[in-house]
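Take a look at this single chain, the form predicted on its own, given in structure tokens.
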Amino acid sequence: MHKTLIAAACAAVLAGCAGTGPSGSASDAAVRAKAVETMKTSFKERGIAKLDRLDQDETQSVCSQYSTAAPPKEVAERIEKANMALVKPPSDGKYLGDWKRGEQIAQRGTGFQYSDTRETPVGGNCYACHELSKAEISYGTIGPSLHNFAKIRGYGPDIQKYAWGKVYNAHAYTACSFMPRFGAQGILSEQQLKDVVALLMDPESPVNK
């Protein structure tokens, strides 16, 4: 599993010691340091699964300090706001790539695990938390739907970016989300950015039938 999704993981046992929000009392400071200490213990060096994921970053520390409620609005905007500096747009302006390589990156969930090579085709693994087309019969549901992401938002170019950035970066749009950082973290290359973006955007695409 890629260093972002191992921190994610990380961060939701955190939250869950943590409570709602950062109280800095000695007893929390305490869990969070016992948490930690037992991750790190039962975590072992694997392949290309290296013990670097479990450190957090800032975003990911900030989100892990709360669990069954949002972060307060001053945080989420901190958040967000930090996070859409790390967007960059496509080096040559074009946000599409090619929709049918997106669908294989979408439905594929190899990649940084530590029984994969670092030559190992890396995969967005969409399908585990999003529907993608009606044609699906199995999908996870942690995600919104994107069926008929285009069809109902337009095909135009301000919509193209939101996709692309949301795809590069989610926490620039929602503060803490699940949502792995494809872009920001370097998950994904950038053509393939782009071909997962064309299987959002394209109206061939089946998620816009």
The other form holds:
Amino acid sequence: MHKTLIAAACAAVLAGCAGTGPSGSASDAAVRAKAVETMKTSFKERGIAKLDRLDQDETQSVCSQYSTAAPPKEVAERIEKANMALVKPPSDGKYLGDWKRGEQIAQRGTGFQYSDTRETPVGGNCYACHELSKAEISYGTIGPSLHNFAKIRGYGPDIQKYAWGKVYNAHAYTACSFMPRFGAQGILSEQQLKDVVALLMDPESPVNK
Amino acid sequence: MRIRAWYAGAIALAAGMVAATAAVGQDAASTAQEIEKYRQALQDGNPAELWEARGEGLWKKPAGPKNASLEKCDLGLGPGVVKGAYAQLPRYFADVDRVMDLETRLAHCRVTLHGLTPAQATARPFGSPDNRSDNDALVAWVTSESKGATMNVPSAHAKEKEAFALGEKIFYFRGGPYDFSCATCHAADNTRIRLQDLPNLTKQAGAQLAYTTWPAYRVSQGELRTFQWRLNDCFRQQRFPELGFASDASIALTAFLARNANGAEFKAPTIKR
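One more: the block was the form predicted on its own; return the form predicted together with its partner chain.
Shown next: the complete complex, the earlier chain at its head.
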């Protein structure tokens, strides 16, 4: 089943697949299919982490092919379009929640690990990868610094909408981003998304100080 | 005896270091300094030696239904040859017609020599202070016998090539609710998560640095942790289900990372944060 899915993904973007040399070849797809098969027999469900976590959606399976390189343009455009379609605006049209709660969500790293339960509070763990407020010096560098995010880009509705969309589904703007799709994958609730967007956008937020 | 004395000291130091690492306002540089201080304080001893000594005992002592020792176990360089064996694993074993890593081979020998069932031989892959693991001890001892050896994981056999290729795909496999793969955290230079430096495992230097320094005595846990433990804990952070111990995916991923470390001097068991 997965073999066909990957083959289909490759066929749909044939130009891209062929263009990436060995990483797009038929034999490469076969190795990838075998790897998926091997993983399915090697992992065991544990707690909340069931085996269906190994079922890739199209974005995951296509992005796995490009390892560390960015996908070719046509592929990137297709992934961005498909992911943009998954971005749901807030139900009341308001993007900004409470930046103080947003800061807590940005600090929290728990959620969705097999060592967590369904009751474990889920965080966004933004600090794992980003600098945000200057007061927190324990931040990671996988993503760019977000300090002064709105101060630099502006506080207006367009930027609010971008911040919402980016946190909701990073691949809508950057295909194969390393950033989780917090809204589209159901990691954060609508309220939590608003709270972290407020952390980025509120003039009173330490991010913009 | 000597071990006793510095072990007590190590625990005191460890406690201090963990507190220092956790302290708010601690930056990466001074965390590294603390670890360096700690390493120096333990220059002529690492608590990992406790595991190594126990592992050597387990290797040599007749045990199991067959009341035999593991001394005839073939780790790839011939029956009973331990010196340097780990630096050439995972590898193809003709007697089972498959590629095995150290853990899988040890479990195999505990079945064939001790007479354990496969389930018994893999029952306790990772220890905790109140429930020790024989695997941890055996791995500590076998790896210590490769200290100073040059990593030289073979790739001549078709199945060795296949394991490497599968391991590479597993490394880049994105999935789960967070879309993570190993590459999310280990495919760029000079990145970190919070303050923990992340090795770039897609480059030889990064793979060498990481692979040759496990197993390690983990100061923050007071435990010896194996490379398999490291993989398991990263998959947990990746939001994946649990990687089966001695499973094919585990062997393949280990083969990929181990071979990328070829050419480097093996240095473990070491001591880490």
